[in-house]
Every structure is written in C-alpha cells, then in structure tokens.
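Next comes just one chain, in structure tokens: the form predicted on its own.
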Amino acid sequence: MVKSSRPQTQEQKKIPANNSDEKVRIFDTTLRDGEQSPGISITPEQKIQIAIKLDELGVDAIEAGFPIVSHGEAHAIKTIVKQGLRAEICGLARTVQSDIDAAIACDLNYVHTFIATSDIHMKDKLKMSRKQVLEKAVWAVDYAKKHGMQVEFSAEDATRSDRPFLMQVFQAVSAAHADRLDIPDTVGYATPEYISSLVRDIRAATGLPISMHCHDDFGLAVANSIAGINAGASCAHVTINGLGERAGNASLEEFVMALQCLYRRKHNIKTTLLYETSKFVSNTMGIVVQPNKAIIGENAFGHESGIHTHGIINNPLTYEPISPELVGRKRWLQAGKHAGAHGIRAMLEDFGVKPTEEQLRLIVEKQKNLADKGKAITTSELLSIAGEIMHNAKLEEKFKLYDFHIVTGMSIIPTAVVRLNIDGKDFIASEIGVGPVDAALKAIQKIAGEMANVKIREYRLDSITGGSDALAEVSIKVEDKTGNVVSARKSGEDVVVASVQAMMDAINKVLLREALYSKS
C-alpha cells in the first residue's frame, strides 16, 4: 500500500557515531527472571523452544534458568545446553556450594552467581555483616573457577550499595578472576547519570568487561542499560517483550533498536525476528504486550488521524523514525473517527478500490458517522460502504451473521448452531467444538466450505479490562487457499460473540479480496 524503505532519518544523521566498532554483548534472561514475573510458569519443554527461538533471533547469551530451583528447572537447562545453540547458556546461582553444583550438574560451563551488597540487603535479608558478604563472594567465584566454568558475577542491588563497599567487593571477585562483572539495578532505582558514574569507576578499578542488569521500575531500564554502554559497558542484561519482576527488565527489542538507530552501534540481533520472537515468547508464556509498546505493541505502526495517514503516505518518515520491516511488522491504517480522505483512499486502493472525489467524500463521511456511534470500523465494513456508495455489488459482504447459538455445560459437550446468510441465502450449520468458542468456529467453517477455504492459523484471546465482566479483545489470523494470510479484530464483554464477529470479519475480507483481484 505504501512504500516504507526510506534513508535514515536527518535527527538520527546528527548524533555523532560512537567510536567503539566493538559489538554489544545481549545477554538474554527471559527464561530466568523473565519467568519469575508474576503469574508466570512455563513448563521445561517450552522453556527449550523459547531458547531456540532467542538463539535464532541471535542473542549472544541466554540465561537458560536457575538450576537449584526445580527439578524440571534443571532438566530443562541440561536440554538446552545439548541443543548444540550458537548462544553461550548460562546458569543463575547463589553464592553457596549447593546452588553451583546444580549449575555444574547440569553441564553448563558459564555460571551467573550473585549476593547482594546494599545495606538495606545485608541486613534484612541476609543477616549477614560486609566482611561476610565478601568471604561469600569471592568464595564462589573461586569455587566455580576452580571447577571450570566461566563466571560472571553481580552485586545484587549495586545501585543502592556503599560506593567504597561496592568497588571492594568487585576488586576482590577481580582479584579472584571473575570473567565478567554485572551492575545490576535491582529495583529501578537509578539514573543514566548514576550509572554512568558507577561504570566508569568500576570499569577503571577492575578493567573488567562490564554488563548492565536494569529493571523498570521508574521507566528507566531501556535508558540507564544505554547509559551503561556509553559509560563503557560490554553487555546488556535484557527480555523479551520487558518480562521480568514487578515493572520487568529492560526490553531486548527497544534496547537493541535504540542501540542501532539512535546510537550506531553493532550487535548480533536479527531484528526483522523481534516481532516474531515477541509474539512467540507472548503466545506461550501467556503475559500480553501492550498495544502501545514501543517496537512490537500492535500499534506502534498503527495509524488512524488524518494528519497522521497523510504525512505516512506521502512520506513514511513524517511519523514512524524507522521501517516497520526493519522489525519484522508491517504498517497498517485504521478507518473511524479520526481518519482522514488520504487514509481511507490508501485502505481502499490496497484492494484496489478507486473512488472518486465526491464517491470517496461520502465514503467517509459515513464510516464517521459509524464511528461517532462508538462502533469500530473494520475493513470489510469499509469496503462494504464503498460499495455501497460507488453501487458495486463485488464489495458488498458476501458472510452476514444472523443468529448463533451455544449450549455448554460441565456434563454436556460444547454445541454451536450457526445461522448465516450468503449472497442472500440462508445456511443452518452445528458443530461440537472443546469449548463454546471451538464449536461456534467450526460451524461457521463447515458453512463457509470452499466458498472460504480458510483455516486459522492464529487465535488469540487478550483482556483489555479487569473483573468478571472484562472487555475482550479477539485477534484472529487465516490463511485462504492461496497462502494469503488475512487478520481481523473484535473486541467486547462476551468472548464468544467476539469471536464469532472476528471470524465473520476475516472470512469477508478473504472473499473480498477474491472478489476484486478475480480476473472476472
């Protein structure tokens, strides 16, 4: 529809190159503290495909769990680790024998061990005084040395710790041949300004290569991790999607697109598989990404306003900094209230509707007049108004739903009768399904039959609001005969009806597209 390979932007031309060509280090902990977000519990065979997919994404490190927790933890960071994966795999244990020789146990050669050096951690959590805190650091990272592995150590709560007690303890796991040394900011507490200070003072004190771990509890993770490089650090502790406790941890995919745009530097990541990974990581660990994420949110190529669409289809660059493609999406605009003629006319030349000035003045007028209503203009609604308007039977919906019902219960298997219309003729169909929303689905496929060949290939359940009466929102992916993949959207209280409606929207938009680009 509109062309989105552009040049960088003139903002971006104007930041002066850093001058390291040295790559940064991901290190990514979506399986470790990723996992530990609440409400969150994956078990160990997906743990192993989310680890294949971040190391096709082209992480540098995965922090694959944390061996002493669970027997299914362990086995499933031993299965990782004989995945034979390009990505280093690490292991998180305390600074205690028992938790190092699970990470030994399960044939890792690269251990993440860590204590904690804030006072506020020494004393109410570890009752244990500095001197101890020390001998116990610097114990543990001679143990793991001396059986072999690699050994990167964190100070938990660096960013609240004594300064002095800080360089002290990372001088002696130094002294003691740590490979790697991590600044975690345990609670978000930070700032960039903070952490720049602490990475160049620590980096001068050790000579260490130096990782950011930065949580985002103030918003600021994305921002301090970035300060952290510029400061002289190698590597970036970072999930996918923001995952991690409380308000997450730094997100690898605003991480990794600031890192190259904004700030011209190099890394491993192949960033036309964010969108994929992230959908993949959100998908099976349940935990749903806001619509207004940065990078891979649902809207963040989303445009309805008219001034908005304009500006995209005249020039991408006006309002998205850089390339849907780039991440693996693609741009998409949205008919309602907002929208403007150049947005509408973009949609309908997509499918290869060309209205005139007052055909196309009218057009959106009414889907305005809808949207004003509070209703949600989908696209085979749009193109169903411009037929209606340039009296071109060919956009007219050919599916439209009348009645369906659902019989469900905890001793009756889920039953749905199905009432359509097409081109103005009655179809009556009933499907058992596993649940209420399976059984109506399949009734609508069983009528559709090769009128829509279609199947679906992704559906997706998301709330958008809490209690027992929560707005729903219904994301529903199919695949028509051909391999096109069409996608449609229903939201409100009841699932089922979403559903229903989503899959409606779907098949019409298949059958549209059929419609205006059939040779007839």
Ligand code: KIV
Contents of the next structure:
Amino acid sequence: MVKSSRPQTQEQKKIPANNSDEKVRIFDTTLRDGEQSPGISITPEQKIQIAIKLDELGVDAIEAGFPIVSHGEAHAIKTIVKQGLRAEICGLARTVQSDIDAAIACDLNYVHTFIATSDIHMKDKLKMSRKQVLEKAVWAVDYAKKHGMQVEFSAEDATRSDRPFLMQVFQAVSAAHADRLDIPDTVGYATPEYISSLVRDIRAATGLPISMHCHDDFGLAVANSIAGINAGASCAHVTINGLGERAGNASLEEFVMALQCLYRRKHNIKTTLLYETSKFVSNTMGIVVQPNKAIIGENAFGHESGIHTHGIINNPLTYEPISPELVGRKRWLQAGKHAGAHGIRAMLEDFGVKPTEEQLRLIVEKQKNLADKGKAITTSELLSIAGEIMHNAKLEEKFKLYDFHIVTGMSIIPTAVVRLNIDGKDFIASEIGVGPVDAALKAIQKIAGEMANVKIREYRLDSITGGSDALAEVSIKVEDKTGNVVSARKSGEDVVVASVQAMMDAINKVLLREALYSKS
Ligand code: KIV
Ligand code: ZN
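Show the form predicted together with the ligand, please, because up to now only the form predicted on its own has appeared in this conversation.
Expanding to the full complex; the earlier chain stays at the top.
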C-alpha cells in the first residue's frame, strides 16, 4: 500500500475555511461530460464556439474534453487553449500515462484525473484491487504534478465507495500534492444529507478545495451540489442545460440561480446571458430543452391561467420567483381556455388594442370556445377575433393561408407551392429547399417580399409526444426590416403544417404591429 506520508504543502494549509462570502467556483463540463450525453457529437469547430460562449458567460473553468479519445478532440482542446480565454481550461485523463501525456500535448496546464474507488467499479470494470487503485491514483497525481500541472483528482463513484477507503485515497492524493479534490456522484445515488457529511469529512481530513460533480439520475443533482457547497465545497461541476451522461449533470442555470437567489451566494456568472447560452448549446448540440425546465425552459416564464396572469399583471412576483430579465428572458402570456380577461386584455394592450368591457367579454368567450375545440390560439388569431368583435379591420390577419403542396422524396428536390391571400388578392409562389419545411417557408417569404420583409432568426422543432404521430411544436423567430424580433409558436401533428402556420402567425404579427402603430 502506498503510504500517504508526504506533508501537506504550505499552499494547501493556507486554504481558508470555506465561508459564505467566497465566490462559488463554476467548473463547466458541457464540453466533456455534456458531450458524453447519448446522441451528441459535435465538430471541433463547434466545441471552440461553445468554449467561447462559456467564457463570455463567466464560468471559472472549462473542461474542454478528454484529450485521449480522438485526434479531433485533442485538436479542439489545443485550439481552445490557444484562444487565451479568461476561464481556466482543463482536460480529463484516466490515471494512466498515455492520458496525462495526451493532456500535456494539448498544452493544457490543468488536468482532471480520475479512477473509480467503489467496489463494484474496481471489481467489475477495472478488475483491480484497492491497493492497485490507490497506487495508480497517487502515481497519476504525482506524474502530472511533476509535469507542472494543476491537478484535480476525482474518485469516480465516490458516493458508493467504502467510506474509509475513499478517505484513504483522498488523503493519499492530497499528500501527493493534488490541488483539488472532486467528489463525483457518478450515478446520482447520493442524498443531500450524505453529501454534506462526506464533504465535511473530506475537507477536515485533507484541507483541500473540494468540487462537487453530481449526476441527475434521481433528479437531485442540483440539490446535492448545493448541499456540498453548504457543507464546505467551493466548486461545482455543472453543464449547460444539465447535459451529461444518462439523466445528465447538475444544470449550470439551475445551480447558479438557486445559489444566488435562495442561498445568497456569489459567483462570476453573468446571469443575463444564461438563456442565450442555453439556446446556443441546445442548437449546436441538437438536444432540445424540455419546455418545463426551470430557468431556461420555454414555459419557465409563460402564463396562460387567468388567475396567474391576473396576479402577474398586478405584480409579477405573485407567480414568478425571479424576474425573467435576470436570466436574459421575457415573460409571455398565452391565450387559451385557462386564460382570463386580465391576461387577454394585457395581450391586446401589448398591440395597443383597447376593447371595452363588453368587447373583452366577447373576445374571451370566443377564444375559449376555440380552445375547447383543442385549438391553440396564436396571437394574430386572437387579434383577428378582437378585430371581428371590435369591427376593426386593421386587426384582421393580413396574410391568409389558402393552401400549400409539398413534393419531397429521396431523389427529388423538396419543392413547395404556397397559395396565400393578402388583402383580398391571391398570390402563388413555388420554391425549393433542403427539406419540405425550408421550401415552404421560402415560398411564403417569396410572396411576402417587400410587404413583410422578414428574416428567419430562429426555427425550432420540438417533439411534445412520442411516436411517429408525435405532436410537434414549432417555435419561430423572425426579424422585421427595422430589426424587431417577433416570435410565434404552433403545435400540430404535421411538422410542415405547423411550421407554415407559425410562420404565417409571425408575419401577421409583424404586419399588425406596423399597422397598429402607424399614424395613418
Ligand atoms: O461522473 C463521473 O464520475 C465522471 C468522472 C469522470 C469524474 O464524470
Ligand atoms: Zn460525470
């Protein structure tokens, strides 16, 4: 057995007791654990773009990847190191020479090295004894330190490891001059209570800064990370959108906002960039965020119910714990069967439309009848209902969809023919595209031309239910000629129909805004 006989360095001894005025260190592992999410594969160029975004967001450290896995990975990590970002850049390595050498070859000066310490991993995966694991851990830390690296050591599956053995490993690597210790809850098995006691013991035994690395298999990743911080850990490994192996890691957005708002702890994250960063990662990695996800889900600041919208209009804090602007978002209200007069009035007033009490009652009734038939009402449809009831032709949807046809297939260029009616006149256009949606949206834009010169800024397709007959939700953002961005969403079983309807709604909103706010 390797004796942990080396004394602790002065640097290690000087580490202050964790106190709540210190900033919590955010170690982002979106580009390593996040990229290990099933189904994700991104190019080196995309990795670099994400690293730059993370740096802008203010994370303290970026785990840029696992250098040994491929040439592309190593190239991306090396390029990220060269960017001269403010964040520290780290690479993952097993406790073997080839991995640590691969990290050194990427010009990294910070390595995160790990070996499993639980009996199940040692017996059934590593096929190694406790003695061998302990020796390898110490060897790797020593080797990396001798190469001038900052070393963070992880005992993989720490929370299912035999506690005395885990302590022995952590003490041995700290004696080998590891700079930081990480506690991975590899299969998300720990409870907050267990994490607290583990962190207290490890901190007392080693005096080293401690990171938490929590997985979300039981939905406790954020709670466990916070329990660790409250017990004296100074850092958490987190990912954007909670990406990561299986159910993912602790989500950066949720962890940071809970720390700030519920525990009054400080950090370096620019929270107003959270939504934008989440979108960027979601679009780049191709993993959709569930609509009801805290902080960054589409519905996190959306309201339909009449009781809620009434409260929100009087004082947003009635039904929102934080202001959406704090995380770079805007609140939105939705028409529908739960919507009440206050919400509908607020939605109409957003367009400068002021119905009388009686008109409002009729508008609410009519949109509820439509919602009862299972129809999700778009804003331009709501305005159109208001137009009918208020006898205001300006509120009529200008663009009406008559019909469209799509031809697509493996040996055919997808082509769309769209027929619209604008102010009583019929227009037909055809376009080709990379797929049926692209072709249809281009054909609409061709007809819209100068009248509603819009550029698509964002298009998202989310599957709401499973199966090939899944209900899909299309969210679209268009920019008008003055740079205003308007968003629209539509759900339906046919993605092309939903996309066309969302696009029509977005264009109608642009035109309605122009008409309602123009002087004439
Ligand atoms: O979850 C885990 O145990 C890991 C290790 C590599 C730290 O990701
Ligand atoms: Zn992990």
